[in-house]
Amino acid sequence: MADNGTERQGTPVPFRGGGYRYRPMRLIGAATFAILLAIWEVGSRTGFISSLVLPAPSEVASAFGYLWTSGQLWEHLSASLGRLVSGWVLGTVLGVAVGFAIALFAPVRASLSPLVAAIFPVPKIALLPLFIIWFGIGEASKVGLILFGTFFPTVIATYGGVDNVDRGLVRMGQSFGLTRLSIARKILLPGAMPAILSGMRITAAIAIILIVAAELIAAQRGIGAYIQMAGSLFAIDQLVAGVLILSALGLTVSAMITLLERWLLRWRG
């Protein structure tokens, strides 16, 4: 009996839910989109959804096809992507650098942390007229607005991630005689990377919102300008096509960050 009891105690019990390990279920996501599109199409065909309010997916697809064949899609998308990538990359790089400076140097934290806390809650869209006055209606005002909007969330995510790194790892690095730069590069940066990447997801969405807002007001090319033109002409199918392009852009950026996350955080297993 004792042997049986010992055998039962030593039997491993699988944790329910697989230890919260994520299992990709791409077919479920695709099926959800397909069902929603089918309901939307049927509702529009039967008149339950007015075409004046929301055109059928087939009409939106026709508008997207015209955008593709006429060359307007790449014209508007390339303009938005150029502004988006420039502002977002600059804002992210500067935000990570300033965030590390705040986390590592007490004088920098004392001087810049209150400034970041004061400016961060200000809606960046409200500053667009000011940016236009400062930099004109050209590319500088749009790129500057995106840079400004992505900079502060990146700073907060970075120094918050560095602050959450286990101090025991830092002390261990010091005991091995690592320099301050080596500790920052080999211990603090990898430890803060999950927080930085999470901040990048948020700032990517912020950047898309800001570029659309900027193009709605002061642009002749870009997805925001296309949506503004479609809305002024009451071309709802074209307007919805523009919105779906923005949604696809957001999904693409999120997928790229996911790939970057898998590569940079492969040490987590």
Second form
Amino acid sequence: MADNGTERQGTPVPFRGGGYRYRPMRLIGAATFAILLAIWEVGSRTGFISSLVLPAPSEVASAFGYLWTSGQLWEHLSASLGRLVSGWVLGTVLGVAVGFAIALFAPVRASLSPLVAAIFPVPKIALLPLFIIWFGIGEASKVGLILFGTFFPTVIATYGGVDNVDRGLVRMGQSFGLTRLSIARKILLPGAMPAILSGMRITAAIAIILIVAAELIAAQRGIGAYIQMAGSLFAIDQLVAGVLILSALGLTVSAMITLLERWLLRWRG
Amino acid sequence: MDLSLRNLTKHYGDLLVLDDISLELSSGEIVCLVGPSGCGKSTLLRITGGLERPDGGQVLQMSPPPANSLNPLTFIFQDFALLPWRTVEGNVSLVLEDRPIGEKERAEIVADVLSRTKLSDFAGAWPRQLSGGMRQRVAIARALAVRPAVFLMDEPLSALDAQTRDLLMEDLVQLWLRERFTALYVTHNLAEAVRLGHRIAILSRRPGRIRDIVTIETPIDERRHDNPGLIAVQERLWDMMREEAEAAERELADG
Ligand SMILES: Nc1ncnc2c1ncn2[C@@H]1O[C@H](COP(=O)(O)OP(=O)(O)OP(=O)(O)O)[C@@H](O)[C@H]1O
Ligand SMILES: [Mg+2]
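Output the form predicted in complex with its partner chain next; the form predicted on its own has already been displayed.
Next comes the full complex, this chain leading.
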């Protein structure tokens, strides 16, 4: 290449690395929110967005303010949260237990895993009428629906997680004479925990979807019932306030699971 | 504790892996096991430690293990097998938690083995924070905690880089000089075998049979890299290994 000169000329190697790396940019998220809200408010004020289609953020805020001061917010939210938490906790606990049984005992796996595969894809909301017939129109049918809806994904996440635990660690436990219970509790459970936690993230979203759907269909109280009432009265500001409450609920739940993950999986660094 | 392996045979399906293996292991002795890849060394070790059943033959303890031994046959694994969700301390304490000893004594044992393996400063560290050599020292500390009568080591140094391997080998030598443990030590590395073994058993290619057993008379603390006797032994081992390895390669090529 350098056959002509006294001093050899070089060209710098072009840079082609970089990118593909996650950098936290919190401000940009908040700014996007603020800009969208501002555009929305301005659009509503100028009449560009008809208030029949979408009320201004300020109207939504005042609807929310009324909800808050009248005490209705807590009434609806507590009804939804009660169903959500009891159904989700029951579904998760039972799901982890059954998932463990499937992973550990071949006969259980042989008998239950086809059943789980068959029921898992059924949209659970289709079972609500059946649950109402079985358990009545009250709380039990809604809690049961959430339990049912969160149970199956938890089972699948759990036994998948246990299956993926390094068998070398299990053999290590056996070679040191650990009891079966210790192996399950100290090796398999923590090893499956990342999978169980990502399952929990999914089932929390499923639970919120199910509870709102159930309340839309059959409830006097609850965020879903509130949205349903607002809709039938064409009170769009209230309706949008209800939807935003759901969004906030989802965000809160997901933040809580993130905290739980940070604590339980702190060993991953 | 003396161990006696008698006529061990093992199949996996149609594949005969171990064919009539007999070996004696006496107290305070390190027997190294070398042989070509896939000849069944790990299988033999697992059978010896009771993690797998042989199809024929048996492994006998020729005397009761010492009364203070919590886990007479104790493994040290190639990949360390540490629980990533437990700290160094937690990994050691794991193997004591199912034993009938009190909290206080357990903490004492953990502190003792960590100091013997020079890990006291890292008691609270997670495994991911440690280098490979330190992880294997944690595994050694964990093994020491249950006061084994026999160590079963499956290529304990092969996941480490050459320098770390030398350092850890010196640690093992020092450990043996202090504690005179008994060990069955599987390795691919003939230099390791010659450094640490009182006897070296060479397995043939699969199905694994004992092809030869070489005894090294030089005391372990007097073995040096440039000792002509040891070099000669290593060459002899290498000749045997090469024949087996070459034959094994040809077999694979034939299908
Ligand atoms: N659980 C198992 N099921 C079926 N085959 C197995 C099993 N474990 C080992 N084998 C086969 O048995 C043979 C011996 O395996 P083993 O791991 O004991 O060999 P090794 O001498 O330790 O090999 P390496 O030097 O590569 O560690 C191999 O061919 C392996 O594929
Ligand atoms: Mg092996």
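Positions refer to the first chain, counted from 1. In this text, rigid core is short for the largest set of C-alphas that superpose within 1.5 Å between two forms. Keep in mind that what you see is a predicted model, and the values were worked out from it rather than measured.
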At a 2 Å cut-off on C-alpha positions, does Phe234 qualify as shifted between the two forms after fitting the rigid core?
no
